[in-house]
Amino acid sequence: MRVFGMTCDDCVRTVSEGLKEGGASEIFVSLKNGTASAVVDDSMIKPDDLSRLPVFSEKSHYRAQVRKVE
């Protein structure tokens, strides 16, 4: 996924924790590339729903766009 709004290592940590709380595992977030990848159990959360997690809500300054699902 593409992640917008990250500017530092704390942002990477916050996005990673938000994805983990949303049910994702094997999370990799790149500040340099503005991307994140994760493994999800689609019986718990659909990949397209990741961009709707609280870490990407209107109250957060992070935004996400799912770009590829494998």
Contents of the next structure:
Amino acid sequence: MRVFGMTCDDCVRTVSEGLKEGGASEIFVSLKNGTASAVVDDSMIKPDDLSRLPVFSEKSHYRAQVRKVE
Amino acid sequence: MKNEYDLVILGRGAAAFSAAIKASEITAGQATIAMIGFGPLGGTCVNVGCVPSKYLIEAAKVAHTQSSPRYPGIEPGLLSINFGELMESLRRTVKEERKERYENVIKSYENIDVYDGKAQFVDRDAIIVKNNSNPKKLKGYNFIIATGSSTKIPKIEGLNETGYITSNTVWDLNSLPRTLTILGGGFIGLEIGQSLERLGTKVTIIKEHNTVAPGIEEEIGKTLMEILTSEGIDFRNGKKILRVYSRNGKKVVEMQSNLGKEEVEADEILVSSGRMPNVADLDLEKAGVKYSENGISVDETMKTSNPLIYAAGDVVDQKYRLETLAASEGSIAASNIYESNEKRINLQLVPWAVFTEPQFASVGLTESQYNATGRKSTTRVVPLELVPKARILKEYHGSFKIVVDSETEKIVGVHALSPYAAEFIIEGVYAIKYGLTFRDLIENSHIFPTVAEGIKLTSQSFTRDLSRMSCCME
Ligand SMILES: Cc1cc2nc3c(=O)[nH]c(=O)nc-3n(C[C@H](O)[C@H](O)[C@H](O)COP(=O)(O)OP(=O)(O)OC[C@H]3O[C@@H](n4cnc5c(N)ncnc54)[C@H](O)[C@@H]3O)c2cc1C
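Go ahead and give the structure of the form predicted in complex with its partner chain, now that the form predicted alone is out.
Every component of the complex follows; first up is the chain already shown.
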């Protein structure tokens, strides 16, 4: 995922938490690259829906695009 | 500069700027953005469109008021016009506006790289930027195509050889043409035509149709044409142009109508026969983007047939070509790229105007457009002379028309030909957006005396005889 809006380690924690709450695991968030990767069980959440999680909603600082699904 | 961007925007006009800025705001300045185009920053509106045309219109209005004062006791003054100086000041204003609204603004966004050149797709995720130096390939994840539109030059024998000006070059004039032939009766030709006529040019407008400004309510269009005729513009309707040629330093247009052949001779020809979207050189097939000669096809979210590519502004296949719409669509495209709650454009709510004097402004559907949807409409037309402020202004020519759904009484179209129409049409936008009926408009006081009161009077005319009402009644 490409993640926009992260400026510090706190942001990394918030984004990781948000992804976890959304059902993702094996989460890796890079502040430097503005990216995140995670594993999801697509019977629980479709990979493309990760960018619609509350942590990336209009009220939050962060936005995300799911760029690659493997 | 980079070779790869989060967002590549083709164009540097209103749609492109609005998209780039919105994308930067949403992503806290972290989206890497390339913006590609040629010519002065800001595109059509600021450089050769809205700004210079409205400047000329306002200047010409001052000249007209001076030469034809409306009030008894005020005699016409001796009009002295230095056209060269006026045009110099127009170009200065354009330069200042461009600096203020575009050049300085873009400097404050570190994440946006501005490229000079023409862009062409080479793949679904890559373009090539061509300018005088080496072509550069840029990759992007998302794209927004905002390449605008250009004047359509009709294929007429002898036109290129004889020479002409367009709305791109008219602003470079330094001396006023004594006579001008305008090809086309769209809003650009009307605005420039009336302005130059008021400054002293003898203007002839040649057009195929019997109405002016496509999309305008027919009876209102006819009134506008009558007003412009009374100011001295010579309309030649229903003419097909056969050829253009030079004779003794003049430019001659030969045309055909039912009555036979006729000619108009002038110092200059202004081609103003519509606009065409700039799609031809983009190699859109390589990007999987569907388009036609009318523009790029998009859905209401501004997405093209390639889900990662959006389009905005004049290049889109849609009924309006407006600065405000371009900016709004650019912003919607950027929002939809980065945000999950989809924003949609609703063309029914887009107001548009012709800045002649009087102005024409409109929102929603005309009577015939609404009837074509299969629903029944009821309409009222109120002549401008019934509006007290218009009588005070001594402006008697114009009208208001409101179209409502016959069953629900909800307003579906508001059209006005009057002074300041462009300033108050927003009332019609809200009326349609919030599903108001003509009764809702009556219930709210309008300031007396204003021309905008015409909207209320037209609403009242659905149920009342206006001649039996006293001032400002609800
Ligand atoms: C005379 C006139 C008066 C007008 N008056 C008004 C008015 O009063 N109110 C109103 O709302 N609207 C008005 N308009 C319309 C308004 O100007 C346009 O709707 C608006 O400017 C469109 O913006 P845009 O961003 O879509 O396109 P543009 O502003 O035209 O920008 C297009 C950009 O694309 C670039 N480009 C083109 N081809 C390529 C390519 N191959 N590769 C890369 N870049 C490319 C150009 O360099 C330019 O930067 C007027 C227009 C004219 C001509």
